[in-house]
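Taking the form predicted alone, here's one chain by itself in structure tokens.
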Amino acid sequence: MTDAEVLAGRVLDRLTASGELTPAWSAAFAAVPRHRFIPDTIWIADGAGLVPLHRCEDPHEWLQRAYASAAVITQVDDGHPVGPGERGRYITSSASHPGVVALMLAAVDAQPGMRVLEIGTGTGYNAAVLAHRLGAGKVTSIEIDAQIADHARRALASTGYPVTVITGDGAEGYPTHAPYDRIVSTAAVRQVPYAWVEQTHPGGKIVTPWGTPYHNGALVCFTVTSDGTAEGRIVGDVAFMRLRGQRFRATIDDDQCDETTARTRHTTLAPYCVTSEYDASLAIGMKVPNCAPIYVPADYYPDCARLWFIDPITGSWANLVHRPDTSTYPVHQSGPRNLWDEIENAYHWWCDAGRPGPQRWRITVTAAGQQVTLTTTSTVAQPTA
């Protein structure tokens, strides 16, 4: 056996033993060689940026990472690394963690012969797994980045998987091959494009990572009804890069984020309560729009760590100063919004609501827009605001 076959077998055994890989997808996982879809240059996070790893320079390390239990960074900065020596700042494309691929395919529940549209071709690996199970001519994949799309076409052709790869904006879907039985997105959305609903058969499913600027970590499965509505529920915990048209990049501007001119108060609500609890941060993101948290550790500042909250749309910001072994935390706020006040109120609302988990949320998409509701134990939807 080749090294690649040994590593692929270990991945298959691991996913099977953990229960992440369902029997329906086992044959496809076993058949599709993941490393054949990984570009020759990948990137590694080293604490000081994203450093390139070239296959020709270290083929052993490259192959190990191709089959590791982790995502593989395959593009940075939209294909134009901003740092010296091809160092990158932002991850803009990757091959997903094998376990995440298995989770999403299980949620898609696509059967042989179904027609599937994939949003975000990436390396082409996921499309190949779909094509192996569904059959020739059943998978269409759309990729916004022309260079990435070209790589996927070559990889799919060389491995013998007949997938139609379109270069275009996945937010628009691909009406030429519609309607689809399934649409699966490998890019996260804040707003589910209604074009996806329009292009899905009634009774069909849409599976996509979904989130807010505050919390990007939910896999949602929608079912499309005959009246053109999609009803979704959260079925997993995943974090993906967003559709390019729905990116939300919040940064700390040292010139504008001046603590000496900010409004000051104190809180006893610990920072981990509002960022480290999945259920709480999910709820806060629902209640506090256009706000992203950024944690800056103590080694960056001369005194202590800070948890920042940024709204780049209004220019509002807040931070919570975190010193170890304390129970009261200074808070600074600036701009038209008091972001910390909103976050604190949202956290207490979540507590008062019984600390609901992801299974209580429902997301509805219609031609008029998207609505998120919190269901009661009797599954009666109640507006969140």
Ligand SMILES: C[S@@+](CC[C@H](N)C(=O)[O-])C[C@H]1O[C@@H](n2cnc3c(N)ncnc32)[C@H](O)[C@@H]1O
The other form holds:
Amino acid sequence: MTDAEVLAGRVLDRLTASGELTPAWSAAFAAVPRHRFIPDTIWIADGAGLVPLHRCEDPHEWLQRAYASAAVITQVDDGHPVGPGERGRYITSSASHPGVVALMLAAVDAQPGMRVLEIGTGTGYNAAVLAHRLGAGKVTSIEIDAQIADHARRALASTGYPVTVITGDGAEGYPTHAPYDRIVSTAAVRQVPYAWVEQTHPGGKIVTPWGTPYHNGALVCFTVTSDGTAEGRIVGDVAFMRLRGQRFRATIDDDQCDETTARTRHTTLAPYCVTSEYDASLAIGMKVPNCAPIYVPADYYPDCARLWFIDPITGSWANLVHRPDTSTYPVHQSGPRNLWDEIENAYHWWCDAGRPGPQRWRITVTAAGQQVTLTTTSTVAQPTA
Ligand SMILES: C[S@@+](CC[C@H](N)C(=O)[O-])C[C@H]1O[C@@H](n2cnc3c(N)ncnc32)[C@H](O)[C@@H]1O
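Give me the form predicted together with the ligand now, not the form predicted alone.
Next comes the full complex, this chain leading.
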């Protein structure tokens, strides 16, 4: 047995034991050699950013990472590193965590013979797993980055998986091969493109990571109905890079975030309540648009961190310092929005609503746009966003 086969066997055992890998996908997982899709240069964190790891320099480490319980970063900053010392800052392509691949495939629920469109080809690995189960000519995959698409085409050809890889913007789907039984996106959206609904058979499914700027971490499974509507439920907790046209990048600009000119108040709502509780932060994201949290550990005090909330569109920001030894936190707010007030109100709304979890949210997509509603246990109740 080669080292790669040993490592692949361990991944298979781990995912089978945890129940993440369903029997339907187990043969495809076992057959597709993940390392043959991983480019020779991958990126790893060094504390100051993302640095390249070249296979030729450390083949052992490269192979370990190809089969680790983690995503493998395969591109940074759209191919042009922007961080200090040519480090990468943003992850712009990766081979997803094997557990997440398994979770998404289970949600996609594709049967042999079905036609599938994948958005975000990346390495081509997920497309190969799909093609192994669905058969020749059934999988189309679209990738926006030409170099990444070329790599995937080569990897798929050399491993013998017949996938059509298109270079283009997956937000438009790929009408030439439509209609599809399933569309699966491996890039996250804030708004589901209606083209995906139009290109899916009635009764078919769309599976995509979905989120708000505040909370990027829900896997949503939509069913398309004959009247051209897609009804979605949250079926998992995943965080993906966003579709290129739907990125939301919030950064802290030290020159503009001047606390001395900001509005100041105090709060007793602990910062971790609004960021670390999955259900709360999901709900806050539905209520507070265009606002992203940024957590900055503070090295001057143990267990202390500064939490920022940024709306880059209006230039509004709020911050507060989390300290473990206090129950009152000073808050600074600046710009046309009082972001902390909005967040606090949304948190209290969520508590008053009975602290709803992900299973209570529904996302509906029609030609007119996307609507998010909170249901009671059985019926749709309150429109929110
Ligand atoms: C998480 S990676 C995909 C992982 C991939 N499925 C695999 O098995 O390796 C997300 C990919 O989506 C691509 N992407 C981002 N925006 C896109 C868009 N609008 N259309 C098509 N691909 C896009 C990125 O370039 C990136 O390669």
